[in-house]
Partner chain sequence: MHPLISYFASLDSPGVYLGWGAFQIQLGNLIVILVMILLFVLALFLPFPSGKKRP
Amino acid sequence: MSIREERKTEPVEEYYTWTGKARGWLLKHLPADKLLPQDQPSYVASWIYVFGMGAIVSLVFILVSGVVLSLNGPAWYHVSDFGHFVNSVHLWSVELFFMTMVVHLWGKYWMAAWRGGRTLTWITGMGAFLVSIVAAFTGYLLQTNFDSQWIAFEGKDALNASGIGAWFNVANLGQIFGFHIVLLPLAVGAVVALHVILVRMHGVVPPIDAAETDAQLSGPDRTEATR
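As in the form predicted alone, what structure would this chain adopt when taken alone?
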């Protein structure tokens, strides 16, 4: 008997509280074999599927190096050799993050990655990209050098003209510091986490010309065509 047939014979548990209903929804939509799959379709071996994970790895380096920089402050990463190194790691991780994310987005665009009920997955990917742009902008403002001052005072007039200058003052270093190390990292992390969960829920999008038998099937009960 296959795993799917065994699941059909299992008794259905009734949920009557919000915690039970939440658990039931999670078990239904996020089973362990989807969150941590053991097998993947053959088309995942293509290089175009590497860039999404490359962006996530780059984001991890950004967050770790950013925590070290925020704990030690500008006086440290401007004068210390190790501070220069960590600052460089942070900068080049950001560069790599945007490079891999742009290639990932363009690849998924030409693959029409919103197919098969994956519209929200595509939207969260674009959302992560847009929020990351704002995070990168605030990062440039925290360089505490002539470049950051020039960027701040050139950008403040445009922000004031758009009506958000009262809440987003790029000339206020303390406010930008709070945006860059607290609010925006949380926003990027939350959107990326939601994006990954949606990918696991709906499966990795297949190429447009992929065969029907090479679908998102995994586990012992997959068809012979997916082996």
Given for the second form:
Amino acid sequence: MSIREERKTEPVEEYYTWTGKARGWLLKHLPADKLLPQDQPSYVASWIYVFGMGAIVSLVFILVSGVVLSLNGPAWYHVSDFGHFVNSVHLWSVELFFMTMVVHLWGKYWMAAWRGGRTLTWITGMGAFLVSIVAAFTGYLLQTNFDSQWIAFEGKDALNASGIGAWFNVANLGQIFGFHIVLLPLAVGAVVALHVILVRMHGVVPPIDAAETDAQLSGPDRTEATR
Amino acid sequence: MHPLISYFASLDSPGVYLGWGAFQIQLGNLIVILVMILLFVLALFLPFPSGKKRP
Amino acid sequence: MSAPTMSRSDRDGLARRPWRGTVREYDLFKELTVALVVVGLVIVGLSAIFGSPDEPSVTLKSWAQAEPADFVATATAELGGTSETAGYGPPYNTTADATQTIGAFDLQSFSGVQLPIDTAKDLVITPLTTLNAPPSAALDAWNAASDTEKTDWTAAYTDALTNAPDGDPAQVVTGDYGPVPVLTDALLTMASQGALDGVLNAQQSFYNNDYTRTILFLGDGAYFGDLATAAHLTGDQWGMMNETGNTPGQSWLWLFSFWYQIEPFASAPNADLLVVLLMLVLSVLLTLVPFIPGLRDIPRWIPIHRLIWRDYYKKRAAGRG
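Form predicted alone already given; the form predicted in complex with the partner chain follows:
Okay, now the whole complex, with that chain kicking things off.
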């Protein structure tokens, strides 16, 4: 108990368990004011910054409409007007997801947003894009209509030629269903979550050629900034 | 519904395809790509409302 | 230290540490809420106006009824082992030299025959044995025949069908086709009555979620491919990125589809393997752009960032002036 009391009086908390060290690491790298900020650097003032959020929100609509579709099975939308509308919402949220994600990607490329230790943020963003393409492909296979029949027939060749088709069989609806409603959404969700956490950890990349002497850097902590 | 919209919205209407030699694109896909480019250009040029500045 | 003499790592240092300059108010949750409303309205609006396509699927039944001659020709090819599926190689069968390779690099063979399909047995003979009144004499004759006899019969019947008006089996000249005409005609009847779809899909069981055999059988005929061509869905029509009608499809596959349209890919026997590997390399390159000199410097050379951060650069110029 005396140790505890001593700890309390210490200015810096000591982490001596895995859990504690993890907490310490998180508190250091992702403090609450970084995770849920109330302000952003003044250079974050362009419409190009809204497309990441657009993609996340589109993903929310994909997930919600996808859950409704999966609750009723892949053949439901053929026979139900409401089901067909939910299917339309699912399709159009996917289209908007890719549109906003691609504009976001273009913007981040031209900002060279990987600077200053943000390479993993770029890589996870690309990961989200590539995994989403696979997820969308399996969705097209689940349409259970002429389009999905043909995509299964046509798509098998590229997969077979690369040796994947034996285990990822596009004509096996049960297999594709599992991939589309469980594995790939989890993968997309995980990569996007990691991407967003990394964005919050590192903050928004400063303008190219921003320099210490810029007046806009003369904030209250200017003295610290110059080291 | 506007007849043009109903034409393109109709599931029965055959797709419109535009092509230049080996390049061939379905109208729906072309519109999606053009809209993306338009959004990108608008995002670059449209003035962003100035937020409240804090010291 | 003044800005112009700064090395890149120094500038990166500024990007690396938390921003200590001027800030503007930013409300993450408000942006999230506004985005949910705006994007939600756009999605619901697009869905209400344009809906989504749902071109009905084709069945072996609809094929047999619409194009009986094509169906019989395809069934003959399945019997004789001359169909596309029969000669596909892994993962369906062991046909020699059928795989797509680059030199000795042969991923298709490496995967092995994981989804074995014997086209004569699985697509024709076994389904016929499930009939209430199977063509027993023809089935017995087929099962008792040597491989050479089977090949000769199917080859002769294929030629005869090709020469018959409209490929009509009823107008084939007499010849030595063995039991083949009886078998294919029985399969046609079975298919046009709708029984073959169920038998092929169910594979002697109640439940099934695997449509591999039916899809491959459909694809071996001309009917399925003709429908796809009419809907602009085939590979040489940029088909992978297209959806039926005017609804946008997987436009993000444009580059993947593009390679199939140009040489050397368009006429390469191993086009699929080449395109997959090329797209893999390009995807890795784009993912690793931050590490690739040249590619990572283009944003400096083409200063689109001057537009994005124009306020910042303007204020800086004013501050210096």
